[in-house]
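In the block that follows, a single chain appears as structure tokens, in the form predicted on its own.
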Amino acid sequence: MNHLLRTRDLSVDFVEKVVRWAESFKRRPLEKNPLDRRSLGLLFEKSSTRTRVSLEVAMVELGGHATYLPKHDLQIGRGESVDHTARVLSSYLHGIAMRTGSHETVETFASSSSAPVINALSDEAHPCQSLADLLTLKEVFPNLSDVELAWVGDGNNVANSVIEAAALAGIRLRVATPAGYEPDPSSINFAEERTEVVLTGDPAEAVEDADAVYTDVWVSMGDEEERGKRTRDFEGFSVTSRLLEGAPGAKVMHCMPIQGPEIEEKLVHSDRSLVFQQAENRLHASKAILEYLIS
């Protein structure tokens, strides 16, 4: 049995296989039902649009069933231990996807679960998003080892997973964040062992001649009380048409939801945008992940 907790835990072979299967599901979405009579639990402590819906639809289209399990509807919301919840739910279900605040909670749950656990977002990682992003980049740039990807903005959970996924695919990275908002050092160390990584506090340096420029919200779930401070600290880190003058051919990426200051709205709807392609590809990547883990 395998879990999907962080992108860096995956092998290159796993990543290549998931992307290849996701491409196949996108071309032929309803060709087979490998998850017939299989059930997935969605244990979510936080709100979700793309992650929840893509996993639910993926299960249905693969012949299985998804059960939504918000924390406030479970005994875990009244003090039952993570260990007990994991042991019970994994005896009913073929897999559990968790969206939670603390990455430690996901790890604890997985250590007690007899069924595969998928990290559907924690404060440290978002591996499902990063695999969909690789599918998106491969659709545009078939040879990923030739790609230069710039990350501009907060070095958050999505950044950690994108950096790790890019490293596994051989994508070269440039990461621009304000001081104090750098990605997890362990994610950077993982990437530096596998690909070229440039860290900078200058967005213009990061995006120069990049093939794709990725950004995310400046205020993630759980950081709302810091909105004012973060908005000030991230001044100058917006992905704008002016910033992209140094990368005239670059595509723009964002995992959504979009809050506004981190990227110009007109770029999101331009022919440079991969944003909605990324969102759609969450479904196809989810199918590949689920078939691999719980079929």
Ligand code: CP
The other form holds:
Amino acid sequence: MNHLLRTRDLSVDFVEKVVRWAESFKRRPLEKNPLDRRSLGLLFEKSSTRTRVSLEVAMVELGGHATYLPKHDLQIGRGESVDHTARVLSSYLHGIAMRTGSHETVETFASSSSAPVINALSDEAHPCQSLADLLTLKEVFPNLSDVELAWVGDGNNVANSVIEAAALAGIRLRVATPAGYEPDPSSINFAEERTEVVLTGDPAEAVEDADAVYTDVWVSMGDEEERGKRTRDFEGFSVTSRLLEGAPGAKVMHCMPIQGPEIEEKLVHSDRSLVFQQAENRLHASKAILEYLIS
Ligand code: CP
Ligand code: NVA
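Right, and the form predicted in complex with phosphoric acid mono(formamide)ester of this protein, after the form predicted on its own?
Starting with the chain above, the whole complex follows.
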């Protein structure tokens, strides 16, 4: 049994296979039924549109079933332990996707679970997003090792996983964050062992001649109390047409949801935007992940 907790736990072969399977699910969405009578639990502590719905639809389209388990409706929401919950749920379900505040919770759950656990976003990682993003990048840039990807904004959960996925695909990275908002050092170390990585505090330096520029919200779920401080600290890190004058050919990426200040809305709807393609690709990547882990 395998869990999917962080992108950096994956091998290059696994990542290539998932992207290939996702491409084939996208071309022929309803050809296979590999998850007949399989059940996935979706144990979520936080809101979700893309992750939840893509996993639910993927289960149904692959012949299985998904059951949504918001934390406050389970006994875990009243204090039942993570260990007991994992042991019981994994005796009913073939897989559990979890969206938690603390990454430690998903690690603890996985260590007690007899079924595969998928990290559907923690405070440290968002592996499902990063695999879908590799599919999107591959659709636009078939030779990923030629790609230069700039990350501009918060070095958050999505940044950590996108950096790790890019490194596994041989994509070169330039990462611009304000001081104090850098990605997890272990994600950077992982990337530096595999590809070129430039870390800077200057968004213009990061985006210069990049092929794609990726950003995410400045205020992630759980960071709401810091909104005022973050809004001040991230000034100058908006992805705007002006910033992209230094990268005339660059595509723009965002995992969604979009809050506003981190990217100009007209860019999201422009012909350089990959944003909605990324969102659609969550479904195809979810299918590939589920087929691999729970069929
Ligand atoms: N990108 C992403 O994970 O979106 P949701 O929060 O809507 O699942
Ligand atoms: N960084 C964001 C991503 C949401 C998909 C958050 O954690 O809220």
